[in-house]
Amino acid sequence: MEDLYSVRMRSAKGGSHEHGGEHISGAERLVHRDVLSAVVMEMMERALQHEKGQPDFINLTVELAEAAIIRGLQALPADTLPAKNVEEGHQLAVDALTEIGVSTYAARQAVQLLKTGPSPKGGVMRGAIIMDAETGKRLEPDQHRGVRATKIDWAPETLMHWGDAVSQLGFNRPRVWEAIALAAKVVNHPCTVAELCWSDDPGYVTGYVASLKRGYLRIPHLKKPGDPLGGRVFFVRTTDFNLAAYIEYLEQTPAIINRLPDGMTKKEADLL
């Protein structure tokens, strides 16, 4: 594995996130030096052209990730749980989470938090909730900020083969492959049971449940069009759990998706 550069963007309106600004967008990449400039410009354009509005604060961070500390991960297998409306989508999410090992109470608590806004004031958070998978208790130190899973991307060749294999399912889109990369990093920590997510972008209503047990389960209709609320919940088992070490893994360990899911070899992907 080669050295890569971690490129991270976050944008806000009404000041920085640290000073109460409204979160607009964020993005993550791990890239080679030869495409670094192009990716930086792409991130800037993404920040400036978001459906939630024009930001007045953009933070762009570029940091070397040495090969020795980059963790290689396997892509999660992907599937869709069909939902006809929001109520059905929420029930499918709760059912999937409980099958994976989250308590029914915690699953319902997580859905309710994302419905009403995970911030204590009822708005969106820049980061994710960390929740005890049994009790539903929130564990993140700052409930206004949350915790971000960062320094994540796909190896280009792996993404190409994966995209070819799943294009017939409608999965080969940036939103989906970015979500799968983030989810893969989160669920590969031994204390993570599952992740629940749906976007706070008003025009995007699909979300997912992810775990090592069932992979990435895409769920349509987790909110109504125009709804500006959403977020992420990372469910954890708290036996032998160290919160500081968990956050350190999420925020500081670089991870690259460089292996296809089991049963999807490069040869098989080429034949699809």
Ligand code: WAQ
Contents of the next structure:
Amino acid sequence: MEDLYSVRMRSAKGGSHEHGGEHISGAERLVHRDVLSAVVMEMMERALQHEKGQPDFINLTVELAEAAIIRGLQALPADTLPAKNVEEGHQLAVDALTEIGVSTYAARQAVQLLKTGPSPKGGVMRGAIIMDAETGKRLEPDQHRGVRATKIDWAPETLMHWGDAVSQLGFNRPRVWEAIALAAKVVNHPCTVAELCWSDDPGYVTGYVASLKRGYLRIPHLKKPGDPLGGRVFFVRTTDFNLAAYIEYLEQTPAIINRLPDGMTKKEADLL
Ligand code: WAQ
Ligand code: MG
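Got the form predicted alone; any chance of the form predicted in complex with ligand WAQ too?
Now the complete complex, all chains and molecules, led by this one.
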């Protein structure tokens, strides 16, 4: 592993996040020095061209991540569940979550929060809810901001082989691979039981349930087109759980996806 740079972006409208602005978008990369400037520019453009609107505040942070502390992780295998509409989608999400070990109450609670807007101020959060997988209690210190999982990316060669292997399946797209990387970091913490996510972008209705147990399960309909609500819920088991250490892992430990899922070898990827 070499030294890498963490690049983080967050944008808002109506002022900065700290001054009550509405969150528009965010993104995180972990990249080599050679591509750093290009990635920074790409991220700036991405902030300026979001379907949720033109931000008037953009924060870009660049930080060195030393090789010695970067963790290598395996990509989650991806599968798509057959949901024909939002009702089926929500039911499949709850079924998957409960099978993985989340209580039915917590699973339903999470779906309800993302559906109605998880921020207590109304609308969406910048980061994720941390939820007790048993009781459904919210544990994140700031329920409007939430907690962001950052310092995560793919090793370029691993991403290339992954892209070849899934190209036939139609999801070799940045939105999907970025979500898989984020989910892999989240579910690799021993206290994470599962993650539930769907986008707050009005045009993107596919979401997922992720876990180490079942991998990354895509669900085609978790909201109706045009709906500006969405979010993320990280379900945790609270025995031997230290909230501060958990947040520290999500926000500070750099992680690189440098292995394909079991059974998806480089050789197979080349053959497809
Ligand atoms: N850490 C924690 N929460 C986050 C992060 C992060 N790094 N990034 C976004 N969120 C939360 C935040 O509340 C957003 O409002 C919400 O998630 C949705 O973020 O086809 O595009 O970036 O396989 O809009 C899933 C891909 C796409 C499904 C999800 O989310 C597929 C997506 P978005
Ligand atoms: Mg979004």
